[in-house]
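This document starts with one chain, in the form predicted on its own, laid out as structure tokens.
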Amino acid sequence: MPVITYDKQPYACEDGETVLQCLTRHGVAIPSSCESGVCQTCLMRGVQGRPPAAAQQGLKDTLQAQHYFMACVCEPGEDMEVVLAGADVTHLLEAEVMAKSALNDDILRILLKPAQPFDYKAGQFINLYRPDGVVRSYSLASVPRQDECLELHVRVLPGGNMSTWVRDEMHPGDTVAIEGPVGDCFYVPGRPEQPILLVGTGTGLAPLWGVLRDALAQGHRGQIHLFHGSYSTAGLYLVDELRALEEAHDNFIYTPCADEPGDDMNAGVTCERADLAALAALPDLKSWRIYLCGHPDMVDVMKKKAFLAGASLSDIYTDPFVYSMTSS
């Protein structure tokens, strides 16, 4: 007889009983509606124990990978610890600053080594805490089992509370607090022939750099197109590294983009917004997997246009970045 642990309390689940029925029978109120696995009102996540596949049908693959399930149709086959979808089950963890370097005039690469094992997926994000409690979210550019440290790309904004502290006061050897990982903008294996489109602006390249390298490392065979944009070529970064990957992998195509032409325009840089360049090059996105990261307006507009171009909403993954000139 499986035991369901919720809010630190164990509840015995009878044979043939769903997680929702078990918790409800014990007086625990769980949001629900259709009770047939359609509306997803009762969406939960297994912190310990794996939900049966039948309880995950219809969920996005990234949600399935994080053990989300519908409680109303989940008949557990083993003991499980569960939480409601969106519940915060992360904990603060210390990490040592291993390195800090410039990627361009405005963006810093930060390498962190957690004090304890840290399970994450490339493209997710963490919260970084300043000693006085100020916290900001940064996407992970590193790849598990490939990179020894967590990699962040921090854009330094004029007057930014966190980013200027990172630039001026964070040093290798320092200890910082992190929390996470969070987010579902990551690569899930299983459809190796599916074409992938990656579109990012600014430090939206960070999660895409992780997703790209993770997909290639896991043997993805379908075409992978990356469009990275900035206002000018000075805002682009990792250009040499991306071109080296393009040379090494026949299925990867890299297109750096600059919004405006200028004296710094380099050969091989497309003078166009990254999202517009992507749609012009790939007008039919049916059956594509799409990752959109960076400026929230770009992410929102491109998501709609990708859907109109044939992409399934379940195959569109987003990570919009919100910058504040006074608080970043």
Second form
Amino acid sequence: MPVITYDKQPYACEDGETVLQCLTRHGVAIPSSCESGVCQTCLMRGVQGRPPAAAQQGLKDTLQAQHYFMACVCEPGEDMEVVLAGADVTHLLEAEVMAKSALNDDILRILLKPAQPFDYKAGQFINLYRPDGVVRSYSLASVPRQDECLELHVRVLPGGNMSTWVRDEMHPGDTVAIEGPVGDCFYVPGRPEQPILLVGTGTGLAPLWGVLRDALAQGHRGQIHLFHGSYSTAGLYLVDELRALEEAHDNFIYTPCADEPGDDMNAGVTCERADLAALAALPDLKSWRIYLCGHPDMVDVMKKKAFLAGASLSDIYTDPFVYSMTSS
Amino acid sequence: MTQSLYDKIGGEAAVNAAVDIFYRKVLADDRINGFFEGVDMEKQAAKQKAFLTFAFGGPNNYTGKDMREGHAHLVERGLNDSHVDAVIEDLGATLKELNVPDELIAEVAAIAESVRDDVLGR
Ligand SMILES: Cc1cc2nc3c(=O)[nH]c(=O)nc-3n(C[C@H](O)[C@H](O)[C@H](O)COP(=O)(O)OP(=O)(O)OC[C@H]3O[C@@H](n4cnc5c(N)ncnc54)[C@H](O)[C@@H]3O)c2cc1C
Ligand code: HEM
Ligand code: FES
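The form predicted together with its partner chain is what I need now, so please give it after the form predicted on its own.
Complete assembly follows, chain above in first position.
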């Protein structure tokens, strides 16, 4: 049973328990959000003892070398002394809320202006802090050299801690704390002829809206297919903007998809799940570059199917919007 | 100096070329894909690389005991000779696709054969 030392106190870690679970069980508050090793909110550093490689997956090489790790996926193999990552590595900064508007019945568009220069790539994500310490991740739909503000698409979930707060209590003019950017789901220049497939469900469109416009702005010449899916046509958004982009660019094809046929079914909406519609239209994905964002089940299943359809694993970029079932 | 099997096949570059093809075959093979249902595909692919490096006679520190322990949880789930046959078959088909000569494929199959009993915990 490894012992975790934090703030000079030793805590016994049970078999199969993560550092986050161990410390939380003993009443030590450690910030966390996804609890799946994605958002890096629970970033800690091993002062003594090495974290297992699995707890460092996705971290920058420089952070790995300094024994930073994510507490929520760290099942320690040995005794460790740990500290919380400092603000210098987590890049916590202030941002002003510039605008808030509705994209559809339950998705809000938020524009933020960071107080300091913020170097990011379209499609990465930030962690948004509520004043009481609740943290959630939101993807960046904006494109650095094109858009002045950071743009978020926030889906309001019934009873959602962060999203209902964003709807009810976050107003233009307010200052919020953000951290990031995090993630590797973004457009990489080079290979401008490579065909690109973008598949997103719900607000999974946020990073894709960024990636798409970034790729076009950087002169991507290969075909870009976007399949955006929602439960119904009412859940789709940015439809007119995407159709306009389709008009303006010969190499961009937009396929909105809805699981259920609605009475209000617009012309041109495919009545099929976005991932299935994509696979039906593009059965051979050999040499394609693929971005999958949104519902974690869709992302996991589609990743495997895209690989089986011929895509190379190194060409598949994913952003599963994982959430903790035990979220506070 | 005679070239090792690993060098003849093409070393690490050959492993990298083979891993996507082999992993795709394994996932598509209903006889064995049940054993490979991990969510984390990158981790699974890394393990396939370890397997290929071993089978190509490349640098590794695996012992028979490691093979036993590494597959014990699969033997509990019913891993048997027919599954080893399937893996060796998929491996052969992968190498054929990469235009590896038959006599080298036979050597690779022989290395995989050599740990059959360890893998099956006998
Ligand atoms: C990398 C990353 C990027 C993300 N990007 C975005 C984004 O661009 N836009 C966006 O809106 N969200 C995004 N998310 C999801 C976001 O971080 C929050 O999980 C989400 O906003 C819910 O937070 P909440 O505090 O409102 O709800 P919570 O208080 O966390 O949850 C309320 C209830 O809803 C359940 N729940 C949580 N999420 C879902 C879901 N998706 N579907 C069904 N039930 C759910 C919870 O289990 C809980 O019971 C992203 C997540 C990750 C990891
Ligand atoms: C034929 C000889 C075989 C050899 C030489 C071999 C070799 C290996 C090696 C080197 C690893 C990596 C271990 C590690 O570093 O974690 C591994 C893992 C694995 N092997 Fe094999 N293997 C063989 C047969 C099989 C068969 C027949 C199956 C199932 C059909 C199988 C399923 C697996 C699985 C699922 C893992 C990952 C285990 C885990 O996730 O913990 N192997 N094997
Ligand atoms: S990475 Fe640990 S809470 Fe998200």
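Here, rigid core means the biggest group of C-alpha atoms that superpose within 1.5 Å across both forms. None of these values were measured; they are calculated from a predicted model. Numbering follows the first chain given and starts at 1.
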Core-aligned C-alpha movement of residue 307 between the two forms reaching 2 Å:
no
Shift of residue 292 between the two forms at or above 2 Å (CA, core fit):
no
